[in-house]
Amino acid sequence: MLRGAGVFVDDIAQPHACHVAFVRSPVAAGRITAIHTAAAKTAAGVRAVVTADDIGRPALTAVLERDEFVPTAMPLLAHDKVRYAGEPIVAVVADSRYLAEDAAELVACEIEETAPVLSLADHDAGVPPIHDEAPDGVLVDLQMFADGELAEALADAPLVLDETFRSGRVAAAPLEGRACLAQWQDRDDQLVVHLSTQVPHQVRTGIAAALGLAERQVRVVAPDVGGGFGLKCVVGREEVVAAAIARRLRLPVRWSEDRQENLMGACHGHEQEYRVRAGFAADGTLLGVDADIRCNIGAYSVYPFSCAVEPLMAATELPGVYKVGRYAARGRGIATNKPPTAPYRGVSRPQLVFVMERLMDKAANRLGIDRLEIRRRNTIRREEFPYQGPNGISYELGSYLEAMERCATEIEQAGWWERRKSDDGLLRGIGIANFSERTAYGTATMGMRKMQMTPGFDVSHVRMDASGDVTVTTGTCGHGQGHETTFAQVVADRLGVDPARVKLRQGDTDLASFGWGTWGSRSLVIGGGAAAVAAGRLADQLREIAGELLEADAADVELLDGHAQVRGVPDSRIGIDTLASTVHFRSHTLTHDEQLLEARGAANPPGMFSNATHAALVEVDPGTGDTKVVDYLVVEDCGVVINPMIVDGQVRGGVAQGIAAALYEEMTYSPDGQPLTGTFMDYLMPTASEIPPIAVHHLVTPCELTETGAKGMGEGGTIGAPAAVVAAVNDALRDYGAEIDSIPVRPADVLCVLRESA
């Protein structure tokens, strides 16, 4: 990749491909009364102008098998109503992208515009429903936990906090936007779709279902993928439309979104509101939490996760690393005239950690307790694992308190407290956030969500060819996480060969038998675990054959440095490549009935918890409200670390994304629903100039539930950063009595609270 040898969808040569441009809704809400396509159809280079009627009005419908869930179809192309500005209505197919876009401008859509529902406040005010099936606008309403003694606990509590916290809507904005190249192949009776996706097999299912094809008739191939962050772990309607057109026209069809389409038309995340009542004892002990969580999920349920993914996560995992005493939580998904929300990196956990850490800081201030001390009194301790929370979750062994203490020590040694005292007119603050990150959700855990499609397990095949090189297939699908390196390490370790001799094959539904893709910090733990199991079985085969050739018991044979060697007898060894050659070409010399060297493995852990403590040092200019993170520190425990460089890179990337959510990024809209952040001039992606040095320290608590001892960690950086940064901002504003309980924190917000507190 660093040598420019990567191959993304747009790099796949197909000189005869047609290009698609979408005609998108110019308004946020309205009824389509007419679509005029005649002028576009006669434009230069146009092959087809496609409406929903032309392709049979197919739709993607996510289903959650709960009475509290209202299923609603997401049409591939809008045909009766438009539900957000940017929703695709017509697809124009032409010989080039330029011609397609020129012709798209000739399409005229007549739309009777209606009042949009953009916010939770709009919903509360009572406006027309987004979907007829949900007249109250609520697509999912989950009372996840109830506690008959909670009200009494709060009534008797010496301190009760009654607070509201909000987070803004953000975009994933991967470097490579969504892209696909679809082609029908008569020879194989198959639709081949090259796609920038995190979940090839789920996309295969979505395309097959929408177009009425057998799964075998759809092959999805993900080449190199330039980032996803959750945006690409759902099935996108534009990609399915391109596939439908390719099948209909029997021509290769290409679509690659531009940045404006990505910001205004792709899925978003994290627009949430938490109304929380929390009771504390005089010594800071948390006695109970009652949470009412509402998520602005946009216009549609995304396929296959549904719109419940955020409210479910928020209501279930709000307690985090803390013992909350009594607990009740309700999570709702409210439909609005904005793009749908996908399981964006962190999935509600940046918000719920932000909420819990704000509660801790507020209670500490009110009760006069040190911020670290109140956390010590409420954190789940090592001797209390496995800890059974009131949210029904069993937490396996972690280092929650140890991580915080290590973080406090590192801050002290780094001189943060001295730097905080600097008297140069700037306000400085230090923020700390503790959290656990549930990772690698297996089938049993995901089954509790009651999705119609239940993700969880993964399988892997490992085979050794006659030269001794190894090929690994997996159903996970990396998009920049370095799977090629870590999977090779795991397999090579089992087989005793150089990792350079192990090649990973991923992202091809015809190559990997099945898999659930890459999301939720699952790849190394589940996909890598499956590969480790398969490699272990292949290693057993090698030991058996080596035992025969070396006239030793297989149990005495070890695999290392490219050889099979009798343990304790260095001279009794044989090269693994020689073993491979013997099995393939001279099997008649063996008594073992081995014609090939290959094995299958599977992994399906229950889901485990990494944990971390984040700390941020910020500077706030009281004159302009400008806020900068000037130093950052992470103490992370993700179990066994397979590749420290990759882990640290993931942590730092996540922290950058979390800082962005805390201070810079937010999708904003005009009162009539027009997106105001359609370019990077308006949507403030941070650069290296805004991201400080990030120190990463590791604790290692091996996980007994996984094959490698590792826990996932792909989302942790994003999860902890918003809470730590906002805590630091509030610490900086502390002497003014000012507080901010929403993200992002913009300069205007700082100036506003300073003005109000003056």
Second form
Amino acid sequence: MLRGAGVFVDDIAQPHACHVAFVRSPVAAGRITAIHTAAAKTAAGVRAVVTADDIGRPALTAVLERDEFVPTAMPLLAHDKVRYAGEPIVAVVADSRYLAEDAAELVACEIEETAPVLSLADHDAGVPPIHDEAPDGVLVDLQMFADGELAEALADAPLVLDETFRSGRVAAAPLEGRACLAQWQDRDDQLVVHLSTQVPHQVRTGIAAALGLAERQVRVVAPDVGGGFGLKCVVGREEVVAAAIARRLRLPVRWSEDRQENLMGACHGHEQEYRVRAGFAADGTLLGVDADIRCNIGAYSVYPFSCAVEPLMAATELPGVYKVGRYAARGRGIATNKPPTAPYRGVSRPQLVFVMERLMDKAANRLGIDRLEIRRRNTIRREEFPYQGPNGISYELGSYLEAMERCATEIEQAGWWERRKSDDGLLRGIGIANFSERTAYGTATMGMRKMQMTPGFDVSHVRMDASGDVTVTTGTCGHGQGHETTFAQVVADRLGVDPARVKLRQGDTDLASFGWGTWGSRSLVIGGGAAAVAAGRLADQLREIAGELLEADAADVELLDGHAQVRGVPDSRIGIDTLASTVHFRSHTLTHDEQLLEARGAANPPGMFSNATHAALVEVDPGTGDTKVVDYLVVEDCGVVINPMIVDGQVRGGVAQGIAAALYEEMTYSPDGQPLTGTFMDYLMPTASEIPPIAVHHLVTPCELTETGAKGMGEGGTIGAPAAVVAAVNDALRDYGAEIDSIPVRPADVLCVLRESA
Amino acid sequence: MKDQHLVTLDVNGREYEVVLESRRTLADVLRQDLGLTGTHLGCEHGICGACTVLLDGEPVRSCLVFGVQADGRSVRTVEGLADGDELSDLQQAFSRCHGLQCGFCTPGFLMLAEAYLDTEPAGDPEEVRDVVSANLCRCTGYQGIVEAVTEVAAARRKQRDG
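The structure above corresponds to the form predicted on its own; please provide the structure of the form predicted in complex with its partner chain.
Below: every chain and molecule of the assembly, starting with the one above.
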């Protein structure tokens, strides 16, 4: 990476590859009446111009086995209707990207435009359905945790908050867009697809199903992946089209998304509305929460996770670290004429934490209770674990209150409260947010989602070659999380060898037997757990061999510093590389019948809870409405920390994304459904100037449910930051009696509430 | 064939002759014609800076420069930073400070920082933060990048001042 020697999909040399350019819908909604491709077909360098009819109208259909879910097909190329501006209709294949894009401009699509449904308000106003299968526009409607006594609890509560919270539509925007290079290989009777993905095996399944191939006939390889953040854990229609063309034309075909395509045509996330009623006792005790959550999921259910990802997560995990008393939630996925939503980093939790923290701050204000104190009174305490929530979740041991108290101490010592007072015309505020995040969902937990195929477990193979070097394969698939480092640490630890001798191979469906990829903060916990199990079995094999050579009981052999020795007898040392070469080259000298040193391991934890408290210090300029985060602090607990530098890096990167969602980023649309944020000039990814230094402190509550004691933590930074930042903004505006309950908070929003309160 | 130009480029000290269409970007020339794929394309409209290279020592977005505009000039890319197996001080600092995660934006940041360090700066962290705000990173939250560049500025200054 540092030498520029990384290999991303677009870096793979394939001199004869053709390039695909897509002709996309210029309108948000309409009926396709004609597609004119003749001019494009005769343009320079063009190999093919492909419509849905040319490839047999294949589709990707995500299915949940629930009555409340309406399956809808996502065609690879639109054929009857177009359902969002940017939806692919025609694929143009040419000798170069320049020529493909030239020819794409010659394709003309006749579309009878219809009125689009863009917002929940449009949906409420009633317009024609986006999918005939769902005449009411609701693709999933989950009414959960009905509690007959909730209504009474709310009616009797001394304080009832009846609030609406909203969050804007955001784009994952990995620096490397989506990309693929597909080629058919007769020799192996196989379509080989190099693809920038988080989930190689699921892409294999999607491609095989859409193209009518056997799983064996598709090999998906993810080389270096330039960020994913959830966008790359769904199967993209464009990549499957490219694969279909490569199969049909028997030509290597590549597609590399440009930024405009990525912002306009790829999946988004987090456009949600929460209508919440919450009852509090006079002492601040939360008595009950009734939530009606609607997610604007765009035009299609993404494959394989479906459009239920956000509403399910929101309705299930809204209570977070708090004891909510009585609880009920409804979560709906509403179809609109915008790109589909994918499970973007944090999946609804940035929103639900924002909602719960706003409720706490509002109740504290109304009841005259300190903000920390009201949280103390409602947070699940150490002695209450395992805590059984009214949302059907059993929370294992965490450090919820400890994290908040530590955070309070740290910001006090860092002088935040003094800095808040400074009198230079800027408004300063401090925000605090507590959360837990369920990570590393195993199949038992994912099974409750009722996907047609249930993710969760993972497997790993560890083998030692004759020189004593170790190769680990995993079905997880990193994209910047440092798996090469942490998996090596975990495996080396079990084998007593230097981590430098352990090499991780990932992202290849022909290398790893199977896997569910990297998402949901699962990789090190599940994939790393599986690797640890496999390494433990390999260590047993080494101990057996060493026991024979040292004439000792295998149980008395320990592996450390690259050697095996009888416990407590350093003179008995034998090199692990000697063991390895003996097994491979001189097995006739052993009575032990190992011919190779290799083992398989699996892990399938139930899903556990990391927790954290985030604090933000912001400055709001009342003249311009501009908000700047000037300091940020995180106290987090992800169980055993395998590699502090990587954990801190994940937290900081996540916080940056959360600050972005709180203050800067939003995909916006014109009233007729045209995206207004199609470049990085309009879609405001934060730079180093917008992100402050972020202090990270660790608490360690080892997890008893995982192989390494670690809990996942990849999403946490993103989850806590919007709540902390908006709490800080509201704290800054507190003297004006102004409140903001939606994200992103833009300068215009600040000026608006200041003007209203004046 | 029409609209073809013979262009001479000095890239990382080596001379290349390439025949280019006018519209071919320097980024595509480097990546596709010369095989120097360390220069990455993150947005192709000049904002993200992943494609930053040095053109006669100045940082430019190679997605916004046409190959023909680089005719007769010197280009420095990420492939030219290390001395054989030995990583440059800046590359080592990025590794030490965890200044990269997915690595896609890294070459652009390295080249941006290299140009800044060539100005013999004081290396104040605030100034560094301001300078690196020219490029986008989606993974790191920028802290490791700022620390790495600040460290190298201090080390080089110390070396200069003896």
